[in-house]
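One chain comes next, on its own, written as structure tokens: the form predicted on its own.
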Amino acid sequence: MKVKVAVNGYGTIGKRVADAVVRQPDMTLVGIAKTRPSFEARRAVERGYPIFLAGSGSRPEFEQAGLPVAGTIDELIGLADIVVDSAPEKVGKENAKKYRDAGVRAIFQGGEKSDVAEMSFNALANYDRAGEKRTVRVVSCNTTGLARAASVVVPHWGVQHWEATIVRRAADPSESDRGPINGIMPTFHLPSHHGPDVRTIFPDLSIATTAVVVPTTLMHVHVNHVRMARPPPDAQHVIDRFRRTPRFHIFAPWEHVDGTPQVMEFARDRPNGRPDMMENVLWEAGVRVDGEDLYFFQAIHQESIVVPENIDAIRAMFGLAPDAEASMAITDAALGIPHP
């Protein structure tokens, strides 16, 4: 079986996911949605996508850019299974009455509240909830990092509580209209949504976040201190954990990467096509076990890492693997992953 599966938006996270889709051996695109012509919806055509009007899209404007229109928004959820919906933050809760109507089911990002679907989703953390499920939102790419390093720390130590700093990057490289260009700047929401949303996953969780945005497009970066129930011996332990479970990246001190611009020069070398980096990044150096307290760093790459959860949770909607396991090694092989 070959789920046939649209997305509509095909912006930074789209795009990828739609990529992403047509390397997997069990799934199918159909088409992708856009607005209006752009440097993307011509990558869309070269690499044969067929492009459907999604909103106010016009067809004359995309004919008169040399871009073939295949249909509407609705023609082309009427030719899915599922639809990823990548839209523009909001936009997807309007989407949501259409993909209902047609009787499709739906994947939703975290730019979304989280009641837009009937559950938040990460593939390590709650792969077999989303069985049957004909809606899911995968949570945003700070929830996502957070989402994966609880799923390690909380069954192995458990938690007493969290405290995480989200260091926020301003904006994503291509958008040159956004972002402090010389300065921090607080964010006064106190504590940050981060750890709520975390909480859609995690309900018992204790944690509490807070965030500052900083100019740099490159990553995000999050500064974790975890107070654990049942502490491991050293910070050794931590890091091997980490280093045997899926969708993590391990630096070691002598391989000299500083900071987020050597993690983004690695992933520029691996052959992926596009230099994205889907693992959570945390540094050996970087991990410290102080009695029943945890200290990490570790950065998220916000343009790529919600993406193998996208597949994933396509996987386990329609039961094409057995479990989270399963669905990570096929996901993680197609993209180029290394998987532990």
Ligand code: NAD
Second form
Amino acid sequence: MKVKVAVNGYGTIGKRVADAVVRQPDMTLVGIAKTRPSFEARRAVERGYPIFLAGSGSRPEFEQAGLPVAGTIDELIGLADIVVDSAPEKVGKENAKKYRDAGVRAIFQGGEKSDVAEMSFNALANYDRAGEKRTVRVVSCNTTGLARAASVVVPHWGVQHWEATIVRRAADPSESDRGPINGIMPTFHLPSHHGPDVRTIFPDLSIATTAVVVPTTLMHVHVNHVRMARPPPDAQHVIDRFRRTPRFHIFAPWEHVDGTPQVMEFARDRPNGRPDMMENVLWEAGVRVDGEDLYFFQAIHQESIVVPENIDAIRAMFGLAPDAEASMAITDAALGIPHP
Ligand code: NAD
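The form predicted together with the named molecule, contrasted with the form predicted on its own above:
Once more the chain from above appears, this time first in line as the rest of the complex follows.
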């Protein structure tokens, strides 16, 4: 039996999660909810996804645009085993009451505070804890990237202390109303909120993060400095370990990937699916071990990194796979992510 999934909020994250759900062998998409007609709503119709009215959505507005409406968000919730809420940040918290009243399970995104759900989720870090949970929050793009990396570093080399500077993209590519378009903007919330968010998954991790926003839409980059407890002999050990872990992609020097422009071009050249980069991206040349200090850069594709995590969260909540590795293997095969 396939788990029936509804997606409420069909923007950057929601449309990707919907496309990912329809590719899974053990899930079916019962519909998506949108507030207003848009090119994305048109694509949803073209792909055969039933559209339901979310929030303030008006049926005549959709119908005048030639987009059929299958019902209301309440009707969509009634058809679903689980709702993936991908509404704008803080709206998920408002929607939570609806899901609770309907007795339906729900997944929220990282724009919500952690108390929106019973747990914060990352497949590599805590898949097993999501079994039987009725509400789960998939952490934000940056927190997902850091939690994946911590899932490798913490068990293998231990962490005395982790410092990460997050070089944040200013906007998603389709957001024409955000900036800066020229400038480097420090985040004066010191340390930044990302460290505490990582601790919703690794409560004992000593981590401090800072952030600056830069005028690009092509990924975030994390500059990591980890003081390890049990350092490996050299950087090659670290590179090999990351390479053998699902959801990491490591570029070799001969590939001439100098930064995020080439990473996203590599993603556009992938043979199937969306031109997305759902893995943490590392560079061999960007990993260094110096005594007990580990340095590494990683790039995070903000629009897509959480997509496989949403799929694994569904599988974990319904016990559809025996463990994290099995779930990630199914997800990755369905989404065309190379799996080591
Ligand atoms: P988005 O603005 O691209 O999409 C949100 C969609 O929800 C829009 O289509 C909007 O019209 C719709 N919406 C508005 N009100 C609604 C309501 N009441 N009910 C249902 N839908 C409603 O936003 P996004 O970037 O996809 O972000 C969604 C969530 O994912 C946020 O919590 C965000 O923090 C998180 N997130 C975003 C990114 C990213 O980089 N874009 C990365 C990771 C996590």
